[in-house]
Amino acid sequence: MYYRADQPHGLKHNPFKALVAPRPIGWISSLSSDGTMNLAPFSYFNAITDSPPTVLFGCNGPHPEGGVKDTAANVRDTGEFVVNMVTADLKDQMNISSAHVSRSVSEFEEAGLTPVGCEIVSAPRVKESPVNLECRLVQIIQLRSSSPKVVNNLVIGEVVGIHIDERILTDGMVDIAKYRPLARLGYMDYTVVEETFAMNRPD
């Protein structure tokens, strides 16, 4: 089949999150500027560069009580967030995380979850989270939008500074096994990685 993107699919459900899939989770922690912590999940996210290393997200769609939502908020008036990455472990409390709740609520106590202080980001990291990607902010992009209730932001940030739980490691190694990401597909679907294999480049 093919449909042109602007115009009706005639599928059950659009399948655009579907195809691009899988894709890892950004749980992003950020904090207001009266101190408010925040905690969200975005599965448009993912790693651009490591030199130095950077990540990306992209926070779409309007809160409830108007305006943007906290994350990109937060993010703005700070210039830091921290990415905490979530494990099949985890993937209740991510979810718990996920509702849209009031500006004054914090998702770590909704969730259950345990803020703790970064090294270098005011930021709280999640404590449960085996791997937490301190980041400062490159840049905000508003990208276009085709409707008027949604407001597409790119948010661009520079990793400054890298916490790993030494129980995902082995022999010096990140061992996927151990470490389960989990990974969003289409719908209202998941997957967790525990299987890998890997492949020598030609050169």
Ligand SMILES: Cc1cc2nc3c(=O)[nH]c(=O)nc-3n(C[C@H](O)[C@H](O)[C@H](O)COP(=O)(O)O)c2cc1C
Second form
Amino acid sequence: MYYRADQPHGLKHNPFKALVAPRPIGWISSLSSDGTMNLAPFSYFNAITDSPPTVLFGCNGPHPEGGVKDTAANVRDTGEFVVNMVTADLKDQMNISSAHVSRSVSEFEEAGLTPVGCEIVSAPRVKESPVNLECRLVQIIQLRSSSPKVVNNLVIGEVVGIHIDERILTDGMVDIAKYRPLARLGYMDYTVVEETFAMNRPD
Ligand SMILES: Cc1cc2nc3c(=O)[nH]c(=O)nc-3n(C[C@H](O)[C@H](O)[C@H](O)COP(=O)(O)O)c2cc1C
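Could you please show the structure of the form predicted together with this ligand, as a counterpart to the form predicted on its own just displayed?
Below, the chain from earlier opens the complete complex, with every other chain and molecule after it.
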């Protein structure tokens, strides 16, 4: 089948997210300018460079109370955020933290997670997550939106500090079988990365 992206696809559900899969989940913690801690998952997320390490995520759509989502507002106001990686055993807490709650509510509390201080940025990190990337905002790019209700903000951040729980390491290497990162598929589906294989490059 083929469909133009601006025309109806004719399927039961939009297949786009199921096609670009799996996607890692950046669990973004941030601090509002009045000091409220915020946490939300983003699967339009990835790493894009490694010297320096840089990540990006798409913070799209409105906040139910109006304006942009808390994450985009906090990152814009403070210039900082933390990417906490989601593992299989944190799936329920991640899901709870995605609820559309009032700006004054901290998803850390809602999900029963422990905020701990960072080394460089003021935003808190999730203690229960084995990988935390402290980030400084590089740029927010507002992308075209095809809906008047949706604002599409592409947030780019430079990673300035990296926390790794040594329990996910074997012989100094990240051990995927211990790490078990959660990834998003389409619809309401997820997968856990547990198996790997290696392949050398041709040159
Ligand atoms: C697994 C998962 C992935 C998500 N990915 C995104 C995403 O990439 N972009 C986005 O805008 N919202 C995404 N959401 C929805 C946000 O997490 C949700 O709107 C959240 O309430 C935003 O919180 P905030 O207002 O505190 O920033 C996702 C939700 C889940 C459960």
